[in-house]
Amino acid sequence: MTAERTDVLIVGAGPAGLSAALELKRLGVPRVTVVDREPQPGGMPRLCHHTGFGVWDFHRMLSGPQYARRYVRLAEAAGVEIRTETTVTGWADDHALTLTSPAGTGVLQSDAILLATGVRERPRSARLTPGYRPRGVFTTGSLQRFVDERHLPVGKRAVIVGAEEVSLSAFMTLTGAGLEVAAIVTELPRHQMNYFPYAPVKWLLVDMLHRVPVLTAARVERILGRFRVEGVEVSPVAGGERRVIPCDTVVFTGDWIPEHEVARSGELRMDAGTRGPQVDFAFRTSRAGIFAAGNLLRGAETAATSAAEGRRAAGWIARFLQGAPWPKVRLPVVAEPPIKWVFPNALSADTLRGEQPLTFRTADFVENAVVQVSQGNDVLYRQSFRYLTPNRTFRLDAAWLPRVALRGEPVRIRVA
């Protein structure tokens, strides 16, 4: 086992590793090395091949495989070292990583690691759906990979599970390959793809050019079919008769969870909202010189989010090479029902500041909301937001941070 040394490692050529990488070269940070599973580059925009990517760091509308390359391009012409197909099987100590590839196996040791290993939906299995396993059931990334990585046929008429912002990523993957879109299909009652940029694309393709009837509060409640898919039963969620959709290809979207398995060997401490590693405003994870940053952190930001937080995450990580100190207390921030996450969920002293906002999803919807912080029995702040909506991004003032006591109680923030 070959053993090999550079400055900082990245786990995950995606948006949030490359634009790290990046950042840290113009740092002048003098090795980087990025590490991906993938046998390309790029993480999952490359598969997307819709347009809407780059507009936030590139300034100019790209498709998803365009602006994956753009980063891989501009990280090679950087100087970092990429390398594909490069699997990492555990942690050698502190901060070395045992590698296996096509060269064999090795070890990598670094002076800081960055956790940048993306998101995924969960299939069709995790959700409990009953009936057999036939052929015709994907999620939005297999569907992709099928039909623009493998350019493999995936049917003729689907439905469409989940009715969030990816699920116009499937619809248009779906149409895109020749498909009728039988029906979108969501538990909730209300779809979420109503808010800008999405809602004028939902309104042109979806309504207008092929008319696709948008089912809330249903569900599906069997696939059907023992070989190929032949349709899906769906009833109301409140109970009441159930009806048949024939179709021969079924699409579940959303419902993210972090691939956060190299994670979780490192015995990081996770947070139970986003199910991904405990990070504050840097960043830091609970093991000193471990940075997390992307849609490891909760599932699931657009590719911009994870690029803008791969960029200021390599900041942090300069100054830690530089000796700036690891702090030694942190303290959890909690997110109770509704909410399913806040981000970041630590704080640290170095931190404090109330620079930049907190960002929260909910599970529910919830109209003219006050959401508050709290510590103890010490109301830090309240915030009012006139809805809330599942699958949506808020963004929570951190005016308040300065009055918190780090060796204190946990933070909680709260629909009040």
Given for the second form:
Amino acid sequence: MTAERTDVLIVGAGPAGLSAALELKRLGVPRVTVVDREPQPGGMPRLCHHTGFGVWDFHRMLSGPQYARRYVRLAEAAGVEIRTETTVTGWADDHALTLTSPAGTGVLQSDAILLATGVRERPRSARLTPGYRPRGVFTTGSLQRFVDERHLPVGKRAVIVGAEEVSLSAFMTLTGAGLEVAAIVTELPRHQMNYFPYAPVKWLLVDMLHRVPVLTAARVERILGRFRVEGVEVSPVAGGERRVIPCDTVVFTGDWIPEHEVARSGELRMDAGTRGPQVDFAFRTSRAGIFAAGNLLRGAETAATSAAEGRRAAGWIARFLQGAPWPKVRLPVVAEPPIKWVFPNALSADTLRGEQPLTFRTADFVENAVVQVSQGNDVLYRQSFRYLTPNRTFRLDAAWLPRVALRGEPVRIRVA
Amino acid sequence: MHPVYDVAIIGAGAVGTAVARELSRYHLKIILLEAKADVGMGTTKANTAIWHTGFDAKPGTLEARLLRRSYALMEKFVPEAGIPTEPLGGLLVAWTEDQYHTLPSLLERAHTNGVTDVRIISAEDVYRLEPRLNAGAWGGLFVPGESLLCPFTLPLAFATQAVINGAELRLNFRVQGIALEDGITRIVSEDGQTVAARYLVNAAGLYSDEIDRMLGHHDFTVTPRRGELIVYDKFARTLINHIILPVPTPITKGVLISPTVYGNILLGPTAEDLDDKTNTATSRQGLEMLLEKGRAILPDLMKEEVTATYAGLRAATEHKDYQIRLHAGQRYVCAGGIRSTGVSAAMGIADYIGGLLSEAGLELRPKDNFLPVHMPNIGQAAPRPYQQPERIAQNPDYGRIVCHCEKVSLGEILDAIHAPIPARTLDGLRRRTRAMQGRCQGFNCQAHIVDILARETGQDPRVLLALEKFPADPADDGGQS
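Can you return the structure of this protein in the form predicted in complex with its partner chain rather than the form predicted alone?
The next block holds the full complex; its first chain is the one shown before.
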């Protein structure tokens, strides 16, 4: 195996990875290498052939592929080395990854490694949806690959499982491919889609809700059809009569799980809530020199959020390369049900000024919630929320951070 | 005029393909008939993927005898042919006092069956071998010879070796009727093809009773026994070191937790008698029962992601033993009722059937040049192409990874599509390469693979995706896909 060196090795050429690379170049880091397993760089936005990208980063409305191309062009122009069709197959040692590409196998060493491997939607099998295993079952991601990347046929009539923001993306892809959407099914009592700040997306959502019935507090009991999907059997979560919705396509949307294979095989400490690597405000994982950013940390946020995280992580990586010490003490931040996860989920000494808010999601709808931050018996902070909606991200002010005792008990976030 | 074959074999599962392979070492004209679009599509592909020693078989039965015979034959064949296997050993755990007291009789049974390395171990030793097991074990029986096996590669290896040694494989041949006249057996398919042969072997698995009736026998009835299974993520693999077996009951071997040769963990099977020989759907009750059992045996397993669920049907009969019979007058051997041990016993069964056919007058004249078979080893324990720089240097497609979860390269996918028994369907490709079998279940690579398969085989993607009417019986019928 050939061992090479670079100054910063970034895994994943999506919005987080590429924006981190750009920022590192701007900060004067000589060699920045981004590896990606796909034949094309750009990450998930490449697959989203609809509008809604770029308002925050580029101050204009772009499609996903346009947005991805912009980042790739900027990175290439800045001198970032992007290696596609390059798969990370493991860790050679603490600061080196093993790679496979059509050029062969190799080891790439780097003092600083940024993991930005993204996220996937939980497939039907992981949700334990019973029935036969016919063709015609998708996630939003696989649907977009079928329709927009490969131009393959997908059917005539679809049911969407899940009613969060990405479900709207599935709806747009399905209707764009000429399918009728028969229903949207969610186990939760209401849909969780946001009336986005951009008017065009808001009207798309209003239009969808006008055209498609949303079956709430309902779940898919069974997938019907042996060779091709012929329908889904849906019943109320609380029990009751089952009904069959005929369709030839089912799209499982959302229910994110971080693509954490490289992180877990590197034995980074993982967070039970996010299922991503545990990180502090500086995007530092439990291992010195290993950073993580983007959707790998907690499931899907907007591309702009991931890109902003990549930029912020780059600043901390640059400081680390200049000799800033790795924190010795890390205090976990623990989410308690119904809070599903909180991010960041670790605190360390040099990031307690409370400039950035924390973010969190809940598992259930909660009205008039008071979210309480405590350490041991001390209540550090309380913040009121009129509504908490699952599958949406909320911000928790961080002014309490300077009062945390870093060597004390874990900080707990709960609904009081 | 159609040719007359020396032997026709109905059914290309583990047993049928093993018989074809066994007979292809002789100067014989052989045809292997399969109703489905690929080999190994029935019970063979949806089971617990364990290479059994037969330690717990009922002593004196044909099953016990052929499992032992098979074990010796497979010890030679499996490594030669490159079948993925891992010799982990089985650990049968007694969870109650009653179960604990049955261990001595199980030990005695193992010894009677010639499996002499089995031993009873204490509860402390159980936890020394398997520290993550739930509390409450009374003790266990350690069975060193139980191994993992790839149930997909095995029948493909048998069939491939038969084919490269001159046997003919005819897929999508669903038998409708059988007629015996003038020493010739004529087998007619639903779509009107006729095959004539001097000798007939019935290895039709779930349908072996129906074939048997076409020849006028009413010796047994197959009841499909559904087994549902859950496959866990590779990150669960480090939780156990052995095949964790339950104490068997007369009905079933029970729910086990086992690693797989692909590096996952398997939980199952359920055992439920059905009427429908095609019902390979999973059910909410079945999966919930498995979760409950799994939680009781290995609580940490519940923290890991599920990769896949599937269901298979075993060919149970009203009898407690295999139903292998020679009807010499009809030059016909029935191999029915091969219940849950078919994969492990197939080579022993084939050896035995060769003997029965010879007894009935079939001349077995060995060939000088019986060609060996080498399958791509898709197991986690063998080096994979993506790890081999010399293979990538020869052909960069081995470094071009298409299925990221299972690290399957374009080179392996093209090899499978152009193999002696080629992959023609998505499920056939999965079973040959592992592509689409991983934690994302093909959600990242399926579109790409549909493209490759359609292009390389000239098939319409609408057919591969079952949007157009399928041929008589598609390969993607049930099971894991």
